[in-house]
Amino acid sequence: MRVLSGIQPSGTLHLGNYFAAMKQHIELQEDNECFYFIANYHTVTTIQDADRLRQLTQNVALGYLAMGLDPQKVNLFRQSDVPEVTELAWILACVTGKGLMDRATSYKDKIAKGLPPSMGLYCYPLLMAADILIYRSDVVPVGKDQVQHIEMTQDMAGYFNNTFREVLVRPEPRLNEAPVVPGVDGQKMSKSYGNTIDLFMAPKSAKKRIMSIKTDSTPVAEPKSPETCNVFALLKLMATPDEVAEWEQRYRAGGHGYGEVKQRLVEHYERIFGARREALADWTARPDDVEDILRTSGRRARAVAQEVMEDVRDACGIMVAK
């Protein structure tokens, strides 16, 4: 099965990125043909500093490799290494009605957050659909909030196939069970909120950040609610089911403070991510090897994209010099 996903290089990788996407991506590499691209074209809608975008793109590659992505099993590449994707986005735009674009909730959400309404932001679903369709992807792992993007991609594939001929493969969403990961302030963990716990933090910095997680003022002796506790929500992501059940009983019984749970979360963070700091340092010291991985994967991905674009052009009547 061919799996496709994109990762935006929009900031430092954090626990929300890992548990909502990275973890599933790495697990899927064992039994599938995976195409994971670093979505630098998409990121230009929000980051318009060349040096920063280059560095963030590199950081995503380093983070995935450090967390265990196997470049022998996975195609990890830059979106911009496959320029055909922008060509397909234009052709999709020619068969897609404005009404579909107007219904994109992601555009409305981003405008509500104060992002300037550029045409790049408005046309974001076209490029996302091209990202998926150009590799004839079977499955796209997404959260529930992203299902509309896949539905729009399915619609666009249908518009093209009905207008010309059957060329593009209809992709299907793969709903993951990724939870909403709370930040230190209790809101969804997000770079835009400044509430993240980053991956690969130094031990002292990680502990300080975790100990700052917002909790209520329930006294130590009183029972506490695991359902509403941000620390418990993060602990559930890192601890074994047996330990989670034990902590849940302790919450309901009372007699412990939030500091104890935070300290246990610090230990789990160090167990999972502390061991990856050395891997990150190793990959960081080998920039030529990282670049070789991106370029090699990019060439493989582009070979697939070029085959698809030949079929697309032929169906449309577009001719190019060879």
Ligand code: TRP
Second form
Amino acid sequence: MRVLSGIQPSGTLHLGNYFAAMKQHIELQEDNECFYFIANYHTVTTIQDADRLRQLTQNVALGYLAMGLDPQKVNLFRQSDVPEVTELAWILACVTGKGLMDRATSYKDKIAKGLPPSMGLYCYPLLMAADILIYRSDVVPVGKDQVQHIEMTQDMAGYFNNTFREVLVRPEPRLNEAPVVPGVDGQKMSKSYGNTIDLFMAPKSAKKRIMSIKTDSTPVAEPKSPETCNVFALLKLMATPDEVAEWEQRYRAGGHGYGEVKQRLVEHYERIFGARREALADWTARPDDVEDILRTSGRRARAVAQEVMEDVRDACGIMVAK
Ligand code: ADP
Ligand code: TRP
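Show the form predicted in complex with tryptophan (TRP), please, because up to now only the form predicted alone has appeared in this conversation.
Below is the entire complex, every chain and molecule, led by the chain shown above.
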């Protein structure tokens, strides 16, 4: 199965990115042909500072490698090392009705958050569809907020194939068990809400952040509701099912404070991410090796993309000098 996904280098990686996207990307590396890219063209919609974009692009690569992505098994590359995606995005634009684009909720959400309504932001789903279709990807593992984009991609593959001929493959989305990860304030964890728990935080900062998770004011002795508790939602992502069941009982019985369960969350954070701080430092000290990985993977990805683009151009009558 060919698996593809992208992650934007638009800020520091956090638990939402990890549990919704990166974790399943890493798990899927065992039995599939994987293409994972750092979506730097997409991030020009929001970060328009060259040094910062370069730095954040590198940080996503370092984060993936530190969390256990194996560059021997997976293609990890920069979106911009396959510039053909922008060409495919144009061709898709020519067969896609404006009505479909108008229905994209992420554009509306971003405008509502105060981002300027640029054409880049509006056309974002076209570029994302090109990212997926250019590798004839079968499966796209993402967080829930991206599913509409995959459905639009399916529609665009259909428009192209119906207009010209059967060239593009219809992809399927894949969600993991954590469709929405809450932040410290209980809203969806997101860089733009300032409510993230980042990966690779120093132990003291991680503890401080976890202790600041918002909880209700139920007194210690009273029963508590696991369903509405943000700490419990995060614990569920990190603890074994047995431990989760145990905490669930303790919540319902009452007699424990939120401080205790937060402390347990700190321990889980340390177990899962603390152990990776060293790997992050190791990869950070080897920028040439990281560059090598990105380039080699980028070349492999580009070779696939160029083949598909030849079919695409041929199907619509676009000629280029060889
Ligand atoms: P942010 O909201 O912080 O800007 P991104 O939009 O860059 O995060 O998200 C990158 C990936 O991580 C996407 O696949 C998205 O679905 C997933 N993701 C991010 N935050 C969350 C969250 N809180 N819950 C579930 N998935 C998330
Ligand atoms: N839009 C995705 C996000 O914001 C990133 C992305 C870009 C992507 N192109 C993609 C994800 C292709 C999956 C497939 O998180």
